[in-house]
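Encoded as structure tokens, the following chain is the form predicted alone, with no partner shown.
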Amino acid sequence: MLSEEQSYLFDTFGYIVVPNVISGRQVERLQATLKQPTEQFAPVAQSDNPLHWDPVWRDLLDLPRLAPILEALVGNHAFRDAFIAAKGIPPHPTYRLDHINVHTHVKNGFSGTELHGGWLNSGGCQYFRYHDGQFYNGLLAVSFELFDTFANDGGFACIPGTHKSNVTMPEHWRDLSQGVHESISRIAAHAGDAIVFTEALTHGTLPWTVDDPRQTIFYKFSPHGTTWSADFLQPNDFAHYEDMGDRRMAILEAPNARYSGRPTQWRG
């Protein structure tokens, strides 16, 4: 599911850049149908969720190049293996969509954000572990870039390796508007690329120094039994869309252990 190189890089740095996850046509459609920024503070109404804006936003739920990576990084390995052993076929995705953020506010003059992330003070939902050949992550972010982002212009930044850190970051590094410490890496990406990172990684947004726009879409995924956001999606709100098959509906389930006979909000 992950190449040898991707596994090494994610384990070492806490992120990978996956090129060409979405096509040029999809990028253009996302740009054309983007309606408003979204955050969890305060959240948009469920009826205004980006998954309602256009089919292309629902396509991002289950992309062919991305789905195996998500399964490897945030999926339930034991559940998947047991399901295959019992039924001879893989289950629906063993992870869920936690929430979506759409960022449109980064323009020339944007001063940068504070570094954040890490397992401390996260309530246990932002973690990283590697054990017995498998990755285990809590909240996992996929950052879809809609414009080319060059490292010296601004955009996504992180301190590689901090997903394994046991020592608190020096506080004077935190505010990126006050300066960018040399240990902070600037991550470049092209339109259509995805930056996949664990929220256990210390990360933030750099000051934006060019006139070119930056629009970034974050789809945040979590193990199927946990959540970060309190604003759960309601699967039945999307059941009327013809493009919402069983795999996509499974990704929208509220957090639960997926045990046999469990009650769900969606009846497919």
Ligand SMILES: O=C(O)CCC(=O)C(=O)O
Given for the second form:
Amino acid sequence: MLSEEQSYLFDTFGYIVVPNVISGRQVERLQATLKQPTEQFAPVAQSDNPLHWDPVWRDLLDLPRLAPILEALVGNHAFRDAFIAAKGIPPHPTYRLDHINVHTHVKNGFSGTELHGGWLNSGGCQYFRYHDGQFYNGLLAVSFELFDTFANDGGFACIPGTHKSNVTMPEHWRDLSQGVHESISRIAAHAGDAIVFTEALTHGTLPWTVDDPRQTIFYKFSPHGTTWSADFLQPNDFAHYEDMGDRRMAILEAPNARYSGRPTQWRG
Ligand SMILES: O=C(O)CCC(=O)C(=O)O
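The form predicted together with the ligand is what I need now, so please give it after the form predicted alone.
What follows is the entire complex, opening with the chain shown before.
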């Protein structure tokens, strides 16, 4: 569930900052076990996926403070309600992990990225919708800052409200290395906080102008039946880890409608 404030802010701005989602000890463990930056371009071998690096990376799949927020923003509300009505208990998470990005390249002198986001160029998978009291998001990013980003007034930049915009952004605002227009918000966060934003929002990375480090881990979640990434994880690659319960395995299931009798169930 989202609180009343979170619901209002996410609907209005397209993002929320959730404080203290991971503990100081987890932040230290993530810093200590981070092996390499990862992106989809060029693709990282599945055997090098961060979920293999240390149990703490698998803990991020299903955090107690985040799971209800993901269910409210990405989950399949109709499926969940029907399951509860029939069985009296909630189903496993009705959303999936799409991909993970690990960013370590933002250092003093980093000039910033281009603003991007929205559904137009995504083939439809980066949508935002609100209908009948429920949120629907095609790709939801959760960014975990491993260091405070207050030093640089934020690393994450966005234009709040653009997840619902109808008019194209002035093109000369796009390249943040050429200047950051005053309408672009700088979103600061403490280590351990999570910035939760819809990829329907126009967003990017600010120029980084201080010596303080920035390391950010992005876990991006989709509805169970859709995908952004072409590189689906195989749940059975993780089944041998003792910490991988059914909830975490469900989050790794490849995109499908989750119909009964499907051949892709995580435990054979
Ligand atoms: O640096 C950031 O926080 C923004 C990253 C970004 O643009 C993205 O994940 O799509």
